[in-house]
Amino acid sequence: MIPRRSLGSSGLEVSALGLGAGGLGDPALSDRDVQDLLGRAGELGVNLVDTAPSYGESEARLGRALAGQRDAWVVSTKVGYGVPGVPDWTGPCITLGVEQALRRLGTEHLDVVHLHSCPAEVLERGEVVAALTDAVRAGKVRAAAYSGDAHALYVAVESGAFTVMQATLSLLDQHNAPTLGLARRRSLGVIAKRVLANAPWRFDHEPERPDEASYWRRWREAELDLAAPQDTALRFAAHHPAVSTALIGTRSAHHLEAAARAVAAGPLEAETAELLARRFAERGSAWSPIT
């Protein structure tokens, strides 16, 4: 079974696998397509599934899949753009992507709200912030969040304003870990995403997106031989001492049945976590976060 955990101070307990719903807002997908794949999620003891308005079709799909069973979730989405006629980081702009928030996914509260890549400078000026608190006093938002990474990621953790991060963390990107481990020691929920580092072993040669190039060229730099990437990097992810849960992204109930079944796995042999610190530590320095 996948371990549920407290979402830090939230007051929320959610499943150390979560559900990130980025591929739902794809047109080739159907409202029964998404009532299935979180069915299944539910069967697999899942009930935390992240979304943004910035997934297309992904807030409003899982609105019309969890009527009925609203309760059953949590669900955690972002603001800070995408509202029409409104200017991106502006106070107006969290207020008014709240309330469309709520009416997309056809609820009265939002469980977690997270300001989205959100710059530092933006954070330091307050009014953003300010919003999202006001919003969690309205009750429509039970845990302001941050979702970023690298500096900006730390000075949300210092901010004492939040109650969740969701950050980058993987055997390939370990540069956020302190910073989480600092975020976990102040009782804050911790959500880890891009924990596969997008496969990069699926690739036999350098694969064309950036992003994708980026972590296979790492991936070949770490030589890290071992007989199952994808059960380990979601190991080592959803059983890191900072993390609450990881977000798994995925469109397919047997991909999110393999990756239940490594969570329930429980945590990494000694001897493969010293490695992956070990290979990080030595080689991971000359990478830059990827944000």
Ligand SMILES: NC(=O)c1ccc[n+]([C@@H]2O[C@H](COP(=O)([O-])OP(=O)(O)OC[C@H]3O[C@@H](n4cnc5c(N)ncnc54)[C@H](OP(=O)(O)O)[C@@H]3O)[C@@H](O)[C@H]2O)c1
Given for the second form:
Amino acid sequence: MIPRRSLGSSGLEVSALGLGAGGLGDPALSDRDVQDLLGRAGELGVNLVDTAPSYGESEARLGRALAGQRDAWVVSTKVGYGVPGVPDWTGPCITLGVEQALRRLGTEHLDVVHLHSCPAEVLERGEVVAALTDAVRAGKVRAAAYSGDAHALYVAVESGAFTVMQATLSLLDQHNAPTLGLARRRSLGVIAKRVLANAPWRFDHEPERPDEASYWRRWREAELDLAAPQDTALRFAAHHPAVSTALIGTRSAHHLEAAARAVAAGPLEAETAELLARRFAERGSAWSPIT
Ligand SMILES: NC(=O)c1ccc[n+]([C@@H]2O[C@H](COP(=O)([O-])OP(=O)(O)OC[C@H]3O[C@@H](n4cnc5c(N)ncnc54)[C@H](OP(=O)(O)O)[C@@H]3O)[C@@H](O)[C@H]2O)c1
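For comparison with the form predicted alone, would you give the structure of this protein in the form predicted together with the ligand?
In what comes next, the whole complex appears, and the chain from above leads the way.
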């Protein structure tokens, strides 16, 4: 069974494995494919789905797939850009972005809404944070969240304005770990993203997509020699002490089932966990964070 945990102090309960819907805007997928994937996720005990307006048709497709089962899900999305006629990273862009997401996702409230890679200086200006807080007060959003990495993530967690945060954490990218620890001490819910580091072990040659290529090069440099890298990556992130839920980005029910089995197997053996920490400490300082 996939464990359930509190999402920090948000009052929401989430499965330790969440479905990252970044790939669900893929034009090769149909509405039916998305419905089937969501159905299988629910059967496996996954109850959080994470989307964003920048993921193509993902929000709209999920909205249609969630009809009739909205209450079974913790729905997470993002704002900050992409509202026609409104400048990005302004108060009105947040307010209207929430309305846009409510419409696309076919719901009366959103469980988690992140400021999606919001720069530190925008956070410090206060306007977008105030607009998101207003949406929480109005009952349109349950938990105000920040999604991002490195310094901006630290500024967000330190600000005390957010109940939930989302950041990269994988065996090939542990830069955010100290900030995740801070978030845990402050009772924030923590959503880990990119936990498979885009599964670089599946490529024989360097892939073309820049983020996949970076992870592929790191994977080779890391020389981890793991028997089951996929399972190790999922157990590492989903059972990290600060993490509430780890997202797997997948369009495949088969991959989701494999991920559910890995997370249900529990935390990594101490020896493997120590190897991952040591190898990142030795080689990871040369790898910049990937957002
Ligand atoms: N807030 C942000 O800025 C941000 C940024 C990045 C990601 N995210 C969130 O995090 C989620 C996950 O991120 P991600 O998709 O970039 O990274 P990821 O989960 O590390 O990797 C996903 C990739 O791994 C493949 N994969 C999954 N299981 C596999 C398996 N068993 N064998 C082979 N390949 C497998 C997937 O392909 P298949 O589809 O074929 O399974 C997909 O291409 C996103 O969907 C999104 O919700 C947020």
